[in-house]
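Coming up is one lone chain in structure tokens, specifically the form predicted alone.
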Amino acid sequence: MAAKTDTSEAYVHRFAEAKATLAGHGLPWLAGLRERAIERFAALGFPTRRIEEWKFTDLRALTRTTFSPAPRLANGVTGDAVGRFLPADLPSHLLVFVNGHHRADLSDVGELPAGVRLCGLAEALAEAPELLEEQLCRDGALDGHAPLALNTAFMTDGAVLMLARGVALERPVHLLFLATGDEAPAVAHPRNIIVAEAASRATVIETYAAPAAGAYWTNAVTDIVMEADASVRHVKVQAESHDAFHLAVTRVRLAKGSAYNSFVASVGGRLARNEITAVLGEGVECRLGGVYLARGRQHLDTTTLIDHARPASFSNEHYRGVLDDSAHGVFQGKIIIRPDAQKTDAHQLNKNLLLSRTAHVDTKPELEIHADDVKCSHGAATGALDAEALFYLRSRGLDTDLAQRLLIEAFVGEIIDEVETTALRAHLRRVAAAWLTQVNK
């Protein structure tokens, strides 16, 4: 069951105070959706470890504080701060959000081909709300997920990307979310909506970071709807402030013949949970992968669900974690194969590297199979650095720190190499290298 706390009740009261100022407040369908969402959140409360999907992640550190809506800032973040988080040598259609609010002055959307709409959620609700009603009000929009319900109640901005049939975006779309980490604890509820119509194609980069240290909460939701034969590559970098909380839900619906390829690099935050749910139609290809790198007392949770709802689809899932000091990693991956999903080919693997005796990981790969003509595998492995490999490198004159770093880089680099775009691979290697420079300090 969920926890009914004074903190959860405080968000219900704050919604009553803020609802008249939220984006799209004049739309009856949206007002009704928000009311249903806050009622759902009030009934659920924050999840506790008694809920199976949350058994390894304790939110009490988050619920001890009531976070205020993040302020809209007209300045205070510069273009130089933005540039720090952009991949080198990879031009993009850039949307920048500060404290969850779109900043047009920091963004650089550039020229978009015909049939592409890229803008902020607040702008879309003001100018073309009919485009969003179906996506926001679809069945299962609230599920049994309290942070998702809270996001639906409070969502103020986020990115909207809509691709018309057959459109191919050559440059990636980069959604950059920056938090200022001001003195008062603040929360942002970004809501991103990506709709790829039939045979369209795009690469989306989603980055969460902070130019300076601070305590705050990001509660993000990204909804991706893919029609027949569409293709979306999705790279996410979670590099929040060391004292921040990050809860994120990505929900993907894949129609016949579509392909979704996701990679998540999680390195920041005091507590972070990246949750991905993908529902697969017929003949779909779905690849999920990523790395989580944690030190100190960080808690990084990766939770996934791949639902093979129709036949003849392929899924492959591969995550790796590196944990130092007293850090805690979590991997929960579940694959469901429905009775009608014959000819399914599904594979799942989680590997973890522990750099200290006090680091630990909970890993729970699962298969739930209701069909008989399938090929499935799953597995997990956790261990320390290979002593023989360390000895070999030390015998060649490398000091211990450098030898350890080379082995860790190889462990992480092997999965980063699965990312197809050269510039994105280089960017992810830089993210990992920045983390590695702190391992022995």
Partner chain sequence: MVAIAESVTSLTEGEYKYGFVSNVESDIAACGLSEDTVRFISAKKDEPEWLLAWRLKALRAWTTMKEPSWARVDYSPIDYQDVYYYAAPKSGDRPKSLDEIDPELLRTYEKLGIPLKEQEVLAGVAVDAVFDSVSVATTFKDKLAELGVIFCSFSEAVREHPELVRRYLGSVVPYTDNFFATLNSAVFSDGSFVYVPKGLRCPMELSTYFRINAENTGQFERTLIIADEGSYVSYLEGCTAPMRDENQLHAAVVELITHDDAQIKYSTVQNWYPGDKNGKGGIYNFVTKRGICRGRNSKISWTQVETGSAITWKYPSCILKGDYSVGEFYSVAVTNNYQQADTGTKMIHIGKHTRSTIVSKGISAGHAQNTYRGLVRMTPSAEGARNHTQCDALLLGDRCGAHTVPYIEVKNNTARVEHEATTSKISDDQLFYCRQRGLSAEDSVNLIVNGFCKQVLQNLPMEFAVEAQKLVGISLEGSVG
Second form
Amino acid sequence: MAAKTDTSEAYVHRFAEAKATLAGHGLPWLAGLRERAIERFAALGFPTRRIEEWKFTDLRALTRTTFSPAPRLANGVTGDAVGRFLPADLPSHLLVFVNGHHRADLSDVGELPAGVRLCGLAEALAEAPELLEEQLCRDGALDGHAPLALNTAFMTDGAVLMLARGVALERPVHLLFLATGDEAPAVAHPRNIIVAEAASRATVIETYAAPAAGAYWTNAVTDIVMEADASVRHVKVQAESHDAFHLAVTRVRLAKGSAYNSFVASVGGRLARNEITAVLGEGVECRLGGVYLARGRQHLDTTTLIDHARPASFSNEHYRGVLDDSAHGVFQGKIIIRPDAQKTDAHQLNKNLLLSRTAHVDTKPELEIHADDVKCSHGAATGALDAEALFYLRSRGLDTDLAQRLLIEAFVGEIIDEVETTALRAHLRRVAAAWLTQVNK
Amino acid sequence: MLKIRNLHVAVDGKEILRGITLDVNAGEVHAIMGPNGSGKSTLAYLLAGREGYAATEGEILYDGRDLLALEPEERAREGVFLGFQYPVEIPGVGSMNFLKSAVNAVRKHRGQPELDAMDFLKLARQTMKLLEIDEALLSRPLNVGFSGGEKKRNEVFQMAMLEPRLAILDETDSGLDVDALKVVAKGINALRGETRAIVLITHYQRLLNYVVPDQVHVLADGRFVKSGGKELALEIEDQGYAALGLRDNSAAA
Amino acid sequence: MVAIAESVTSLTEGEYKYGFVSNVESDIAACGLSEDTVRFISAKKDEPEWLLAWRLKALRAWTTMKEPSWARVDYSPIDYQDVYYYAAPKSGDRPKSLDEIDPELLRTYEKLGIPLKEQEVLAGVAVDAVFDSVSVATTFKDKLAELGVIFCSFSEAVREHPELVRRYLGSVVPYTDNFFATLNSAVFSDGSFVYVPKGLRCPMELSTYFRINAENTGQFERTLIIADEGSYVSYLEGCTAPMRDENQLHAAVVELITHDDAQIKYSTVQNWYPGDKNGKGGIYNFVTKRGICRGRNSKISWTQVETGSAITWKYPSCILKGDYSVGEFYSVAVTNNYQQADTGTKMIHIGKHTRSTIVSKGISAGHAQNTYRGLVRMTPSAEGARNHTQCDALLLGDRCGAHTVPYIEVKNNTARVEHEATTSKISDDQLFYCRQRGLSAEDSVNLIVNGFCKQVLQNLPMEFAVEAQKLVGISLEGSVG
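Right, the form predicted alone is done, so what does the form predicted together with its partner chain look like?
What follows is the whole complex; the chain from before opens it.
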């Protein structure tokens, strides 16, 4: 119904040309899924600001350009480049992707305990497609979400992590996505699938970064399925190049008694949107946290939906933003409590610091509550650095720049401190510090 | 006045009181002591009619009537008062306004004329003076932001205003300093009389220095393990519950 | 939670005590909406050409507009051609004094608790009584006129003070503003007009009492209040309607203007017929209310108690243009049975050091849906501006909904915005505590609910606060006060 003033048709055409060569093209169920996905995308077109969920994020800068598929590179990225993006003192099972394609030569999966499968999606489609059909073809797999549909039509690679019942993975799994950003604007559609069977545990780190500057688009989707009593800790660092677009959707389904804990640090990208949708079963614990730090003309969007579908779950959400220059921050957090979800305990908080006169932020914390025996709250606060605190520090001899930096560091640090693992906390603090050193430039 | 016969009470399917028998006559003060977790508060809640506290066996007669058949407000209007261990905060509801509604609900039930604002205020002021309660407390929302001591004093104040026939005071002494304890005791003693009975539920003996009980009962694991005169309380103070062969869970909690 | 469930069940048996119909003959426009309808209304009121032209522009704009669908309210489509847009009691010319008013009308207002005659002698409250599409009486008019206060029906203002009306009409809510406001601009019939001259603190509460009586008739009133420099006025409106199985449409527009150092306090007790316990009938209440603090240091304060209507769609807002101006919104919205309310406010901060406060209390029972929807916008010029928002929702029963949809847009880093929201039910502890002191379950719920609303109710003028408190109780309780 929308008049197509964007490039969505170009993607539909490209799909027709490319479909015979996409990963798993010999699988009828997958071919069918891709067809349905591109049809859905064609019908939806790219979202515009007239759509409530995209009210504050204007994709026109993205949709003016047609991005071609990101090239598969056999070399060009070195192990040194990879090392820069890894947390110190935290050995991991490492999968590296360059331009969305798995690179075994850069990866270091190491030894995996029995009951753990960790490999690339393309590889899994070739070797054990039956494991993926159920995950990819779930009900509501496409929703009404155009970038998600586009990912489903074009997905080429990504990570597959499957944990058998009761397995506890000691080391974190690190999924590192690097983009080379060549002359022609290119798009990668990484698709990650994580399945944690009953009572299994793992930590997953997802990093998106670029060794060099460049304009490109990452359109990522991560699906996490958690069975009863499973526990997943998920840390994401979005540090794309400053000319890049990053749209990411993480969908989490939590079965009874499971626990999901997510932290997202978003610092890169010209326009980036991190979307998390969590559907909560009974007696579940779901914690979402994160920081978004933006400057220049960056636009960073955090959009979350926590859907309390069953009784007696707990959710807590806390995001903080720091916005400098003419940066634009967006926080949209929706909590739904369904009629069945009695005894729900759900809390949400969003705080923003505006460092410059032209930075701005749009916040929409939303509660939709259909059950009465619940405890629910949300809060939002936006303002400048506390003048009193600033004055106090200066009266102790600190110059303004340092005093400001200390206060910002504290503001961001408070929430990073909620991350459990010491090495991960240190890693996130470094990511924040790297951003901060540029504040008083 | 109050006859409890072989009372068994379960909460969430777990048996907390396991066969209690107790007689409280008009004019008497009974103290129920016992280690934490022995079931003292359960007994208090059951007497006041709290939802979720069900008698699985036995009976309670209040002036010969089946107490358990009455709604909480009916019990209150019949003169049963519970001083809460943790009085709940009710935002926006003025303490005075609340108490006036309560006093008039009870008076109406007794066939007494309802008090108008002036008469009520007069009565409240006299009582506040007796209990050394700051009038400002009553202009604040009910229990909101009250200190522990203020909450307990307010409970005793409400009791004085409602003039119950059977007052059950659940750990009304806990968290009070000596001065506050004396004031609370004064309030309780003022209520003592031929037609009234008081049940003090307490962990420690010290309130009993100021409100001397006629009988003391020790509750443990849902049963009365010992009853006696006021000297029993002193014995517990001296030797602790352990001397009675009881474990005090409060240390572990 | 048996006790709450029981008291809430008894709530649903509530009787609406203003549901009677007055037997008054009406003068009615032909059914439906067209240029002819607009011309008919304008002619009935003997309006000047410019106002007719304005109405017709609005009508043309309206025909190109779509009914908004973003609010969380669900109703069967309204057939705008099946509504009567004008109905007035047939009593010849507007009576010149209260003695000439149809006694049936006087009785109506007496029954509603607004005795137009005694009121004049008794309270310090001046009343404009609007019955269907016309104002039937305004009390204390002459006394107010002596002070320079204009308080009259909108129609009279058009006749007597055309320059003021022309200058301000549509200056806050333009005729193109939104579907319902535009509809109102085309067909508005009557309402109140207030002008408070420079430096005057209006010594009386001004109030308008709106009554829908005729069948199948929409009410489209228009209210315009101007507070000139350094003046103050407190204004209150009340509304009721008969019980009918059909839904009736009410689409009003209210515009407020404050100049330098002026203040308007605008209070609403909205008690339109809410429909029966099965959701049949009731008023569709689509209202656009907006004030502009034009002047430096001026203030607009909205207080609303919304207990009626099947559908409430209303967002009394403040445009804080003057430096140091202040906007306030205090709201209690009670929905029971199948009522739906989507209400809140917009605070648009433009001037420097502007401040706004939002306190919203939503109470939902039965199958009702209650939504707070609000916007706080700090524009780049809003140096040092402040907002504090608090939205609390209380749920009584497990089949109702309470929703909070705040939009917070901050484009100035010296501005500070804080938003807090909570949702809860009445706790078992609170209820048991009250009952242990001898209060019935129903009285306990009532007491706790009123405590929950207190922060808002205490902002109402004294004369109405008690009334409103009772109304909240009645809406939930079912007993006829």
